[in-house]
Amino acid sequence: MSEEKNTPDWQHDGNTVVEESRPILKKPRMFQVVLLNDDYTPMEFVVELIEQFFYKSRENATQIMLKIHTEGKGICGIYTEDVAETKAAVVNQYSMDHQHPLLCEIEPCNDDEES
């Protein structure tokens, strides 16, 4: 007759009972990808860039572009750090390739700003 294991998080090793510790998991820190305003990049280029790289609708991309234009910066998306850094790098390269000075950066999010 085999001995059944009732609880998966303990093991019996001869005279010693060993309890496996479970890893403590926490959500990864999130970062917002931000486009900064400049006086040279055409608004239509910014809208198309937001649609292409952040998968926003034309209406949403236009709202973000107007926020960038009026407030100096606008949030295009919230991602984990590695994804945010990659998005910012790709956007900056794309802007440079098209000879526009548009700048994209990442900023840490407050925990209550996640969307």
Second form
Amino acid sequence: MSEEKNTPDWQHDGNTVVEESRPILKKPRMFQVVLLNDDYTPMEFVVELIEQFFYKSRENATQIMLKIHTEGKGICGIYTEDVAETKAAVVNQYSMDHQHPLLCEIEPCNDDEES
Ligand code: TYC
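Go ahead and give the structure of the form predicted together with ligand TYC, now that the form predicted on its own is out.
Below is the entire complex, every chain and molecule, led by the chain shown above.
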């Protein structure tokens, strides 16, 4: 099918040419929510937290927990800034409520793409 438009994206009234500007849509900056390793939080607590707050399967949550345990930190999800900040705050409050020192942080994602 052709992509003909009914109206041109410019108008001419004899003196002035008015060109409509195209909307510039920038992709939002994305942030990864990471959990940090510590020596005290039980593995089972971390796995259940990842399932509950990041909607991961038991298997995937276990893999992420083990990656954090061995490498020091691991990504649990990627969100827009507001969502990532809220997610980290909720997770940190939940860990504190359960007397665990587990820490959750956010980091900007590396953006290699051209904008
Ligand atoms: N290192 C903890 C332990 O041996 C387990 C753990 C995993 C803690 C991931 C925090 O983000 C974490 N019990």
